Amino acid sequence: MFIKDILSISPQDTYNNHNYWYNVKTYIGNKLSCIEPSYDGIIKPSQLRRMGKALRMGIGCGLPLLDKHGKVDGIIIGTSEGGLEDCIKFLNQIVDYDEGTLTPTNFMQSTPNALSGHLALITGNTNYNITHVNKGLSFENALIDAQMLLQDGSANVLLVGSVEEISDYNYNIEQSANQYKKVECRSNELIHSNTEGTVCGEGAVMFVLSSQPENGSICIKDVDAITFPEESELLDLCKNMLRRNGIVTNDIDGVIVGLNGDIRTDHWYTNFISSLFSDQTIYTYKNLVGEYPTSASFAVKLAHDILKNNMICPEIIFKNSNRAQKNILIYNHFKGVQHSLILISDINSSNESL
């Protein structure tokens, strides 16, 4: 599948800013938070007031996708949590008011699925919806929905993306569960930190996928998942994906790894590394958007963004081989338990359509 245009809103200058990579916003402490552009134009302000964070953001980059790109064969989204702040609010005044009269705006921005809702719903898209809510493997899960309908020839245009915001609840839930660093880091700094712990980020990214290829399209060749897995079932899933589609580990020139700052995870990206990917140009993304459970689909942006746009930006650099990047995979994971790949490469070097 071929990626035909993306938004992002994301903790750095992304939202239609092709030059982001100029100017990276460096972060103190453990909440790496969006960018968030004026609505002008995209929400109407009467509908603006009363969205959630995640809702206004998603919708922030799906909806001029939509208008540009015309009715789409389908909505898929993946998310973790969707608007949790609107789902705590929502509780909240179950008690608050003895289950009485509720506030209805916090209900209908309660549940995961709001954003592919609210986007078919201002658009008038009766077509294929749907928001897969699988923690870390949300994102990925929603990248394998379309691949099978655009491989089947039950779409042709995809609106597909992911959404994540910070909120008061999860992020108390997992600072005490010690998953966000003890002492404030600054996010240049956080992937060589070597302590427990990493930091909390959030983001929006839409993509429009196409089962044709356009000038200069960058194609998402494969994605594979597994959890609690083995190191050597690891890396057996990552032989077999490149098996599968044709290639040998020496023709990945670039590898995204999802390395966090967490000295009690990060060694699963570095075995992955030293065992496959030696030679690789490595990058790395979390120092600039922290980590979230759906934080592959802004690698899959950069990924897109070294291949397309020559993207030379020394903030993600993990080690450089000088190598021209024509294959990219992105290996990602949550919490060491859920763990990702995504093959994504330059047209010019595969004409093939997933």
Contents of the next structure:
Amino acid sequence: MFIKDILSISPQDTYNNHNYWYNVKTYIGNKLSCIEPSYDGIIKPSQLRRMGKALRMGIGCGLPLLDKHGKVDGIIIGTSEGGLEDCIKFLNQIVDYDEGTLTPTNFMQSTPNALSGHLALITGNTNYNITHVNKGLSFENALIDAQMLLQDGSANVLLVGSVEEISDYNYNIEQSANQYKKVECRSNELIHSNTEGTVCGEGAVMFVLSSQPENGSICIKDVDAITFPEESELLDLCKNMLRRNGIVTNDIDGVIVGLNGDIRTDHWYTNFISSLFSDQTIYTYKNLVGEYPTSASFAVKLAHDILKNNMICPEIIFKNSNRAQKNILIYNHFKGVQHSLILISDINSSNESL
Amino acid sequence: MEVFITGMGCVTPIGNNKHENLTSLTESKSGLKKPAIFQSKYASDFIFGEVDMDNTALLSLVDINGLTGLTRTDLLALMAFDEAINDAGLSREEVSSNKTAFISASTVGGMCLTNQLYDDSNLKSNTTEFLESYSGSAHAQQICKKYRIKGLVNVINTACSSSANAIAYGTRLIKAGRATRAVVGGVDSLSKYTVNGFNSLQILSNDKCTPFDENRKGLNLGEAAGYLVLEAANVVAKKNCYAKVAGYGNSNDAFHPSSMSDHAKGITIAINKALEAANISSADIDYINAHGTGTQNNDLIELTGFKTIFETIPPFSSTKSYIGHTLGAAGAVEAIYSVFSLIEGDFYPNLNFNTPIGDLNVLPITEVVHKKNVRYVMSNSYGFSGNCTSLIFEKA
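Can you switch from the form predicted on its own and show the form predicted in complex with the partner chain instead?
And the full complex, kicking off with our chain again.
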């Protein structure tokens, strides 16, 4: 399937800005919060005031794409938690007011499918509509869903995306679970921080995906995932994916890995690279956007920008090579439990199909 | 590639396993009552569908195998999952094969631990056992850990149609060749979160729900888990197959976050898509296991949809009159009940029905209807945010 368009809100200045990599922002501390646009002309001020961050970021990215590309054949969202802030606000009211009379706004916005529903409602789109919520594999399942629909001909163009927000509550829970760093870290030193824990990020990325290539289209060729693997099972997953796409490891020019500076789980990435991809260019991205369950969507955007716009900034280079970039593999895991691989190709550089 | 249902497992307010559920349905036995286990200020105000075992009883029945941080949601899911794979005769190797997918659904997840979550999210607690337990996907990760599941895993949340979409997604993975087997379904347990949420929308009934009745007062929340084993035709061999997944249709009503459009747009599109996928006409449907929540809006609009699609509306009923609305589990449990109807040739009556709605003159069945040669049964699921899904099961 081919990437027709992308819009993203992230801790970098990515919204409607193709030059964000000339000015990569550095963050200090454990939270990398999004640089949000004004939403003027996208969301009515009266609605915006009531909207949680996840919902407004998702609509802020999704709606302009839906307006621009006309009626899509489906809206597919991946989000681990959806509007978590609203959810816990509602839960807090339940406990604080001893289950008193509550208003439904927080409840309705807290359901993870609120975003896909809102996008359908606003654009009057009655086509396929779904929300995948399997934590660190939510976005990957959204892609697999899209690929099946585009391949079997039940759709030609789809809106596919992800959203995640930092809320105080999930930050507290994850911090209690030792997910984040105990010592202050600068994001530009995250990858080599050599301490336990990572930093918390958030973001929304929306893609218009098509079954048909256009001039300069970037192709998402394959997606696969595994839960609680042994290292050998991960390598097998990768080899099988390359095999069924008719390529070998040497055909991969660059690997985007999810290194997040947590010494407890980064060995997955370094072992993966040294086992299979020792002379490829290796990129990182969590030093730009932090760790969150659907961060792989930002990696797909990055792969697209590298392949299509030749975006290379020193901040994302973990290890350089002289290879021209045609095929990029993304390897990400969430907490060492859920692992995924996404294969992305520049179709102008090779004879590729769907 | 045809996709067959070869195993089923469920735990609901009318039975702790598949067999008990079938018996209760056959005897028109409802599980709706004031809850004995669920703790909430509203427990005595409303009627619920509660699974008849507290967590200690559930723990004694589930082999937890070293798992920690288990919630009621997890325990219900583990129980139904185990029954389904055993029912299908899957070996542990088959369950953990990388060609076996696991697609689940939940809307409440670990939020059934409302007070614990409050403490943890507001840093008022020292305990860490449940820190990884709150997500909608937490139960799936527990199952992955216990059964060493290595195939594709997903969890879907489209509110009350979640597990109907899990069934469709698993079926599509098999048809696309991404899996040869899939365990599909969903789970939800009673929680203060949903009780207060639905109460804030003023759609909970203080009596047993009366789907499709003129004087319906709202829904009863229920809890349940249901899982089905789907297998590709080429691996089924000589296995006993309960049914085929013949069609599925998904649409968004695109009208309102919590109510359905007057013309039943999403409902009719989803049904038509399912009929088209099954390559049959509306006249081929023998019975409909309706969504039928018992709310003013749903039941009226669902019947409006039926009148649009069917020249003669086939026998239909809502089995929510037995177990309440089990949210993320509803699509899976009602799929299992639909398969019972296919196998047994029995359509289970809509309980508590007295008066037809307005001048629609459309009545659900109120007695057990037995029909020979039942071929196609439809199951409907509709959720907040406009998510509509219809499934069609065919006799194997």
